[in-house]
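Shown here is one chain on its own, the form predicted alone, set out as structure tokens.
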Amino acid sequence: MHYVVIGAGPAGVNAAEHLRKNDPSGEITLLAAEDAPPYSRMALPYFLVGNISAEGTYLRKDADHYSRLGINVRHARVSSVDTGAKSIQLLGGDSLAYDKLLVATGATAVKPPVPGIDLEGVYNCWSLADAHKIIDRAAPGSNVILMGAGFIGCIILEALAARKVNLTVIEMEDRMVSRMTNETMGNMIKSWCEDKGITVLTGTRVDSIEENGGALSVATNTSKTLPADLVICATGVRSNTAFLDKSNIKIDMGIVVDDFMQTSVADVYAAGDVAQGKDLSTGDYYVQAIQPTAVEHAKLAAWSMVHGHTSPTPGKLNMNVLDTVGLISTSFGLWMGTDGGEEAELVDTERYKYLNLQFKDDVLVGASSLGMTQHVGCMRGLIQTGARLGDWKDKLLEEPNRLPEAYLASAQAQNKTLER
């Protein structure tokens, strides 16, 4: 049996390792598009700061890790997949046959259609090559423009702040991290950043970027023109699916998979940021671009590829935990609420404390927090289990900070039920 995994990020590497665990004798080929050993993009900010070397971003530190497991890592890009012939075409002309295929190609950073977006000095922060270029320009005191204050943008923001650059963040939405925060929480994060000396321009769009004598200037829709030594674009990503155009694999926002991570074509599976998998809270299928989901996808896909379709997924919990220059924000499940649901909110703007709980009947279905890490495990546990809170729902509507007590009461009630 020849298993081929396309993509060497967290999903691809974990899948290859679990394929070996489940099938000690199968042939496993892991295709890595970049020349570097498999690495984590989430570690790039630590490299930017200087906390780790480039080698510190590698997913597995032992040089012989893959060979010891009998995993053949091949550095090659895929140009197309022929699912009928079970063959992969590689750039350069080579082809590769497979028995079972896993697509774990992740996502690619995209740049908006802004004049000057491809100038030298305007980069994404999506690869080791990008990180090296950013380090060369992001000297202390240099003028840096960060386009985008979403999840990825805020991770990069922290690394840039640590490099002591003169940082300006430009975000089109009316608040920071809009996909995991409401207006109150997002603007509290903005205020926190401004207190740290970072300029944050929300509700602002970059209209053009120009270069003159090696210096950049960034023009916005608010008539501001800002000088820049470096511009970093963190305005979004898209799933890497272009090479599958003629494969007969169904693609929507990502590769459509079933509850076993199989695509619309037999013996072809997908995992990670490229897969449109099942959401625990809604039962719907969409791309959850977070590393914990990528790893869980990989484990399930590997099991299904070896043992068949015996363990359907109940869906993965949508969750985010973000550190923005020392302020921890989280969101879980249906953090934005649900029709007919109820909401509890605790706001302390002076101390940068925020807690929001979303209920459907007496079940906690979503939650978000800022500066209150003590509640993270309780929020995740209650949402993931769907535990009924009973009278504790009303108590939490009055005092949301009592969440740990509610969690403990729920656990004790569940234990009593199991003992009967």
Ligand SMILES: Cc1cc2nc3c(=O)[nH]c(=O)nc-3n(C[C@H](O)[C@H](O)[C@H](O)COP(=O)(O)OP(=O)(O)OC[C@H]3O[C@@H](n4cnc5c(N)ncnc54)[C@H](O)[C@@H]3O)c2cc1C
Given for the second form:
Amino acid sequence: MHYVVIGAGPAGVNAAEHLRKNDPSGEITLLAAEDAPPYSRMALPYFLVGNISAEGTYLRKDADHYSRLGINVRHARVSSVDTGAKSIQLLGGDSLAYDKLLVATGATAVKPPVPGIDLEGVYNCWSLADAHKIIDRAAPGSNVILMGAGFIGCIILEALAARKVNLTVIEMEDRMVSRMTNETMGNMIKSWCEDKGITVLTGTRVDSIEENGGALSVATNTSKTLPADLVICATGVRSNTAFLDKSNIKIDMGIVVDDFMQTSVADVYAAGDVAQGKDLSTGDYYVQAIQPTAVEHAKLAAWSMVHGHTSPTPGKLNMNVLDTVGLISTSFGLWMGTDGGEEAELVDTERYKYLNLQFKDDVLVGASSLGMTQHVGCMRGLIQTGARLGDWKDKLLEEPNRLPEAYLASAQAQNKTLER
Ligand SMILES: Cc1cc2nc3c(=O)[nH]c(=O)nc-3n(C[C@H](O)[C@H](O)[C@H](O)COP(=O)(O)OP(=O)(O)OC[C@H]3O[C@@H](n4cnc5c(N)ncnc54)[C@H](O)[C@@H]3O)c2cc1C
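Okay, that is the form predicted alone; can I get the form predicted in complex with this ligand now?
Full complex below, order starting with the chain above.
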């Protein structure tokens, strides 16, 4: 049995390891497009800050790790897949036959169509190669413009602030991290950043970037023009599926998969940022683009590839935990609420504390928080298990801060049921 895994990010690496665990004797090939050993994008901010070296971003630190497991890592980019012939074409002309294939090619950061976006000094922050280029320009005191204050933008923001650059964030939406915050929470994050000396321009669009004698200038729709030594573009990503154009594999926003991570073509699976997998809260299929989901997808795909379709996923919980210059924000499940649901909110603007709970009947279906890390485990636990809260729902509507007590009560009730 020859298993081929395309892509050596967290999904690809975890899948290869779990294939080995589930099948001690099969042949495993892991195809890595980039020159570096398999690494974690999540670790790039720590590299930018200088807390770790480039080697510190590698997913597995032991140089013999893959060969010890009998995983053949091959540095090659896949150019197309022929699912009829069960064959993969590599850039440069080679081809490779597979019995079972996993596509774990992740996503690529995109740049918006703005004049000057391809100038030297305008970079994404998506790969180890990008991080090296950013470090070269982001010296203390330099003028840095960050386009985009979404989840990834805010993670990069934290690293740039630590490099002591003169930072301006430009965000088209009316608030920061709009995909995990309501207006109140987004505005609190903005004001926290401004308190830390970061300029945040929400509701603002970059119209063009120009270069003059090595210096960049960024023009916005508010007619403000800003000088820049470096512009970082964190305005969105696109799943890496172009090489599958002629493969017959069904693609929507990402690769469409079933509850076993199989694509529309037999013996071809997908996992991670490239896969449109099932969401626990809604039952819908979409690209979650977070690392915990990539790792869970990988484990399930490896299981299904070896043992068959015996263990369907109930779906993955969408969750985001973000550290924005020391302020921790979180969102879980249906944090934006649901039709016919009820909401509890606690707001303490001065102390940067915020908690929002969303209920459907007596079940917690979503939550978001700011500066309240003590509630994170309870929010996740209650949403993930879908535990019925009974009387505790009304208590939480009055006093959302009593969440840990509600969690404990629900865990005790579950234990009693198990004992019976
Ligand atoms: C700066 C930054 C910070 C982040 N922080 C967090 C965080 O705090 N929490 C969190 O949950 N998520 C975070 N993420 C997102 C997280 O990194 C991704 O969800 C995760 O990397 C997805 O893993 P993956 O294996 O699916 O894709 P990737 O990590 O993108 O790996 C895909 C691999 O496939 C390779 N590939 C692509 N095309 C081909 C091809 N044709 N042939 C061969 N190989 C190919 C790519 O080069 C890449 O190595 C962050 C991302 C970035 C950029």
